[in-house]
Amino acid sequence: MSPRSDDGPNDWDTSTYDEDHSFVFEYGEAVVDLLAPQPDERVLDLGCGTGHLTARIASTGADVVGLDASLEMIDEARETYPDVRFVHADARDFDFEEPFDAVFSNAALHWIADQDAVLESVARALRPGGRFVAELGGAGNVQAIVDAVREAAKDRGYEVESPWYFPTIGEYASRLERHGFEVREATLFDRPTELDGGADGLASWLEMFGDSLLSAVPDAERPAVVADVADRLREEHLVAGTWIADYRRLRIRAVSTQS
C-alpha cells in the first residue's frame, strides 16, 4: 500500500502485490475488526492499495472511500471493486467536503516521512469525536533485513539508509496528541511473517518492497547484494524452506478531540 506521491515510491506491480504478498491485506482483517465499522458510517481507507480492505469495510454497510497515491493501485482497485469509490491523492495533503466518522489505515503510513502532514490531514478529515484506527510498522520492524542489506551494500562501497518510519508507542502517541487526538489503545507487538515464494521469498519481498532500501545500489549489483543478504539471514530466518521476516507492528486507536 502506497499513500505517498513523491517520497521515492516503489514501482508497484499490482498483480505480484496481490498474488505473492497477499499477507499485507490478509493480516489487515484484524485492524478492520478494531475499526468495527458500522452501517452508514463514513470511513476513509488511507493508503488503500488495491482495495481489498476497502471493500471489506464497505461490506459492513459503511460508506467508504479508498485513497492511495499510487495510480496503479487505484486503477486496479477501481477495476476489481467498481461499486466502491477510490480516489488518487496524497496522504499528506487531501481534503473532502464531508467529514468522516473514521479514518482507517493498514500497512501504509510507515512509507511516509512527514507524519505531521499526514496527521494534520487526518484530523482535518474527521468529525469531532471521530476515530483514527491504524496499523503500521513499529520500532524494530524488519530490522534484521535492513541490517543485512546495509552490511551487504557497505561491503561493496554503498551506504544504505532505511526509507521507512517505524515509531515507538511513545513517539507516535505523542505525535497524535499534538494533532488533537486522544490515544485510546496502542500496542507494539512482534509478528513474524511468512513470506510467499519458498526459497525465493526474501528476494521477492525485496523486489516488491525494497526499491527505496536498495536505491543506493546500482541495478547491475542488486542481484549480488540480494544473494548476500539471503546468505546472512538464512540460518535464522529460513525455516523449513520458508523465509520468516521479523515484522513488528504498531496498532493504534485514537479519537479526535477537536471541536
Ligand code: BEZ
The other form holds:
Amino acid sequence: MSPRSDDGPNDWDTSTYDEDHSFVFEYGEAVVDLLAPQPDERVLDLGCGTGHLTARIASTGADVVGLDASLEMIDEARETYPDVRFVHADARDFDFEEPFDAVFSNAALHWIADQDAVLESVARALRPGGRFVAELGGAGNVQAIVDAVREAAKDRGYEVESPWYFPTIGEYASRLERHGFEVREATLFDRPTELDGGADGLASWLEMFGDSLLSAVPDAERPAVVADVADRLREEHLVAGTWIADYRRLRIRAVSTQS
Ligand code: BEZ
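Would you generate the structure of this protein in the form predicted together with benzoic acid (BEZ), following the form predicted alone above?
So here's everything in the complex, that chain up top.
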C-alpha cells in the first residue's frame, strides 16, 4: 500500500503496519474478489506493501508480481513470501517486458499526486482488453481527521494541506477515459473503519500514516496536536473504546481499450 512518492513521503514501519493496521489488507480481500483472478493470468499488484494480497492472488493460481516504491515493504514481502515475485519500483514509472492481463491496486493510489503518470504506466503494462481493478480513498475520505488536524495545527500557527488524492467518481472515471480505459464499474461508499489499538488507535493511525499530513508541525509539537485532534473527534468517533475512522472508498473496474 505504499507507492510513496516525492509528493508525500511517509516512513513505513513494516512490523507496526502488519500488526496494528492489518485491516488495510483484510478489507482488500473484497477487491481481490472483484479482480477474480484466473489461473495462469498475469497480474500486477500495484503498491503491494508487505505482499499479503499479492500472495492471496498467487494462491488462486495467477502468475502475480507485487510492486512497491518502499524498499522496506518489498524486503518484508520477499521474506514472508519467498515464492512470490516482488519488484521495487515507482508506480508512476515502471515497465515490464511481458504485458499483464490485469493490474490490481488496494489502498495505494491515493498516496500519489501524479495520477496521470500512474495511469499511463498502468495502460502501458496491460494487454489490449486487460483490466484495471483498484480501490483507493474516495472524495471525503478521512475528512473528519484531516479537518481536526488542520484546526489543531492552525491554532498553533501551522497550515496543514492534505497530502492525499481522494477523487470523486466523475473525476477518476474521466481521467481513466483520457488514458484509454472504459469504466465498467465505479462505486463510492462509506466504510467506517475500526482502528486497532483501543484508546490509542487514533494516535497510532496518525503515527503510521500521518507523517506527511503533519509535516508542517514541528516534531516537538506533534504530541500536543495529536492530543488536540483526539479531543476534537472523541465524541463522534470513539465508540465503546474503539476509534472509528471515516473512511470512504472509491472502487473501480475498468478495461483497457487500446489495441
Ligand atoms: C486510506 O486507506 O484511505 C488511507 C490510509 C492512510 C491515510 C490516508 C488514507
